[in-house]
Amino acid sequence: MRPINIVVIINSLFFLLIYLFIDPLNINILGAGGILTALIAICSYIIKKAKMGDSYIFLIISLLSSLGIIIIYRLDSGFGIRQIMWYALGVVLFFLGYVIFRYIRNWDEYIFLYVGTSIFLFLLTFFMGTTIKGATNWIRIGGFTFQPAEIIKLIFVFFLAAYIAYPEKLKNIYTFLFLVYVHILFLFLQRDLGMAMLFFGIFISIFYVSNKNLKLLLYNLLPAFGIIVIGYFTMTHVQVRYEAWVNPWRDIAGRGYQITQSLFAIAEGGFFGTGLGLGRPDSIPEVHTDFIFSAVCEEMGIFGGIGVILLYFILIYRGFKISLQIKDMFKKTVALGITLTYSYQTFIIIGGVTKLIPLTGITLPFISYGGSSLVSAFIAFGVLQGISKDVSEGAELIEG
């Protein structure tokens, strides 16, 4: 069976279940599901017929987004409608990102523009930011809020790639390292330790792949420990999350409430889940954002959760494959950086809600509720789709 047919069947079944679950019956749910499924089918057809490169990337991220919309809609129909709108905007920006990336040929020449734009957005957040969950990383304009760091993630990858492709554009490697740590310092000052660690993980991974100086690499690992230690002693919300991770049962009604409810929900679901709409994931605070994976496990079971993780594995595999096959160093690094960004982000949040690692405020890509994270992820994968076009054409294939 063709992958698009599987996506259509899964979407149809899930939206039918949601339609039957919500009382009174609301025909708008079936309409929204039909429009969403038709949009995925049409976009998939366009990608295939226009030979826009990898034909699986869009299907996988759309399937993950659909799953997120279904769970969010089941939790709160208002949030569900908004997430559908964000998805539609994300699809538009996915194709726009593809076209713009393909149209402009000299992305590797704008290293100072990337740094300047990032610092501008950081300063904007610093002076206009709103504090949510202990971190000042949101900007509120009118009735909308957005997180500039979600856009800076992609710009940061472009900055790293521009330097790796042409290191002579900066005075020396220490200038490069200084600019990297300026990014991380701004995130630290915003008290967004989770995003700071994500940026550091992207940097150190790309630095490890591209740099042969092992001693310099080891020196760069030290700041990671410094960030964690200083963050723990200076940020209350970091202390709370760390203590809740070490022993959530000691204060189960307070600091450990979120993580224990998450573990209860996963245990309640068992292997096959309680069934869509039959669990109580709404008892977990922030279930539609940080803890949405727990809701998936409760109502779809451990096997449902494993299915979601496998989808991420396939997506990451496609990203690494594109990165390995492309010759151009800038595009290779951008493909690697985008893949690492979303693989680390997935690990951090799933590890957090299952108590493998301390919880951070990072969202689960494509599934969690939130316009900034969803839209920026679609833009990033639109760029990856554009890079895969070179691979599919065979012009950049590595010989052998």
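Nothing here was measured: the structure is a model prediction, and the numbers come from that model. We call the rigid core whatever largest set of C-alpha positions still superposes within 1.5 Å between the two forms. Numbering follows the first chain given and starts at 1. Compared with the form predicted in complex with the partner chain:
- With the core held fixed, I22 shows a CA shift of 2 Å or greater between the two forms.
- Fitting the two forms on the rigid core leaves the C-alpha of S210 displaced by under 2 angstroms between the two forms.
- In the core-superposed comparison between the two forms, the C-alpha atom of T274 has shifted by less than 2 angstroms.
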The other form holds:
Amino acid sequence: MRPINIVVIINSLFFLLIYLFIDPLNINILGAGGILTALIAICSYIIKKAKMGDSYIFLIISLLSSLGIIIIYRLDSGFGIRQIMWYALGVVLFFLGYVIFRYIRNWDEYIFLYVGTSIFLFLLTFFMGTTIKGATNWIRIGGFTFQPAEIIKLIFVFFLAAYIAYPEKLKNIYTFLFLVYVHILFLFLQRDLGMAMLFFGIFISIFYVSNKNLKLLLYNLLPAFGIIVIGYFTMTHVQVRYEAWVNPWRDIAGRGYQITQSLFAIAEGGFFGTGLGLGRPDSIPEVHTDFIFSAVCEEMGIFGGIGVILLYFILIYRGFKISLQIKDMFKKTVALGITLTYSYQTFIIIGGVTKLIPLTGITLPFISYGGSSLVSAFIAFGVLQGISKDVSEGAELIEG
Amino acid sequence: MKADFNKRIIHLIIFSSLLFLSMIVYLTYFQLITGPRIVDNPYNKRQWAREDNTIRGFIYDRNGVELATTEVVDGTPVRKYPFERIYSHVIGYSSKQYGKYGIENYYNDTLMAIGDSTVARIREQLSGEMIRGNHLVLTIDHELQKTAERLLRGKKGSIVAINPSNGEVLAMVSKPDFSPVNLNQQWEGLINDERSPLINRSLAGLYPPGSTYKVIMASAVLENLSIVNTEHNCTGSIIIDGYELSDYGRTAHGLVDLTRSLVVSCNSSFAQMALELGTRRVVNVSNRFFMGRTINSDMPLRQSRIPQEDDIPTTELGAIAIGQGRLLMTPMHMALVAAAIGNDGVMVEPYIVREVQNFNGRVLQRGGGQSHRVVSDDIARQVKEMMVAVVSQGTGRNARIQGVRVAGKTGTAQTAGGADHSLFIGFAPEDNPKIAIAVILENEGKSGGQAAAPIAREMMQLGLRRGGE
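Compare with the form predicted on its own: the form predicted in complex with the partner chain:
Every chain and every other molecule in the complex is listed next, the one we just looked at coming first.
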């Protein structure tokens, strides 16, 4: 069976389920589901016919997004409808990202622009930011709030790649390291621990790939460890996160509340779940954003949860494959960076809500509710799609 | 350079694969091991949600008397216990704040209809009605239970009455107790009370069986023809390895055979016989009576204890013969021992839920345990005869019932530091027992014949009058 058919069948089943049980006989949701599925089918057709490279990436991220929309709609129909809008905007930006990335040829030359933009956005957040859920990482423009770090993630990857392509542009490697840690420090000061961890993970991995000097790698790991230890003793919210991880049951009503509620949800779901709309994921705080994976597990069981994990796995596998095949150093690193970003982000949040690792607030790519997160992910994968085009062209050249 | 680059990327692929694999493995582990342990946590709001939407099944005695019901008050189900403390340990309580106890706990899924197929619940799902739980019909006879509670009121201990032929629990009372109504007013007192009112002594209390254990010892002696006819000269005490083991009140019983030893409950004679039998035979018979073994039941029954070494020191073996030392039994187990003798050597696993019915009375499940032969019917019949003699002419005379052949055995167990426990086990009538009983009065300070036997008598009398119906 062709992959697009699978996506269409899964979407039809889920939206029919919502139409019949969750929001009985509301014809609008059936219409919205139909439009969504049609949009996926048309876009995947375009990608194939226009020979835009990898034909799986779009399907997988659309399937993940559909699943997110369904779960969010089941939790709160208003949010669900808004997420469909965000998805549509995401698709537009996916193609826009693809076109712009391919149209401009010399992305690897703007290292200072990348650093400058990142720092500008950080400063903007710092001085004009709004604090939401204890982290000052939002900017409000009119009625909209967005999270600059979501965009900076991609710019950061471009910055790393630009440096790898032309290291001589910076005075020496220490300047580079300094600039990297400025990013991480800003995130730390914004109390956005999940993002700080993610940025460090991307940096250290790319550093590992590109740098022959393993001793320097070690020197980078040591201070990171030091920062965590110092952070633990100086910042109470780091302590709280750590203790809630080690033993959330000691203070269920307080610091362990979120994580234990999440664990109850997963445990309640068992292997096959309570069924869509039959669980009580609404008892978990932040369930439509950070904790959405627990809601998936409650109503679809860990078989559903593992299915989601495997979808991410196929997605990053495509990303790694593209990165391995491409020759251009800048594009190779960008592909790798984007792949790692979403690989680590998935691990950080799924590991966090299941108590495998300490919980740090970060969204589950494509599934969590939220405009900035969804849109930036679509742009990033639009870029990856653009890079994959080079791979297929290269292949054609060899075959030809 | 580039080849090196790609090699390192492959390292990252392996690393990422491990990260993803760890999530899958961890989730599976969580669901198998951790999950089932945490779902019952009172902070899990799902239970409340389910509870607010379920009419918890009713609980009835064997004759249909309502023991626990659910009424819907302003759209919320409220659990009612009309007989309050009479059933405190049997039925227990179901409380949002304090969790679940007793049958409310171990039959929770049945009462809440959890695990019943979703298909069966579609009607409720669609109509938005409350889910109806399954009802339980107990083996308990309300009249017997009421009497047992009255007889034990103001004392500490336990009464267990069972039907020897099928293992039905007819009455089970443990004191001190609590009222399942208004728990929050009593809670602080209950958990701080040194007398542990929250423990169901009948199933979880471990007591030295005292001389009631001589019933098992007599079976052991009868199985060994070489010593069965030996007579012992009782001088009121016996010295084993320098330790003195004395008879109750230091009474010298003179020359006694096995029957006489049981009738007068002679400690020196039984200690002597245990030494002659040796560790292996004593432990073997004890194990057959489920000492140190799990007895299956629909209630959580604690294991009784016996030293498990191959070679128990002689002083200890002497103590075991008279139900002291490291020998500990639950009251339910003592009743089962009496029942096994009454039932011609076959012990039936006890159970308390006779039927599970769905909300409109259809029987979904019937209770009942397995049978285990513990001694031959011939030996059981001989022990039975001796137990009849105990009641008709020995220490158990206070359990006599006009016109009925009652079998029994008294016990007075010494405790470390406290007053003696007073015990009685027995059954009636001798030829076709309808009721077997164990009575334990904790630190009563009187002999089993004085304090426990009259209570057992009243229970058996009522049990026979009601004829197990």
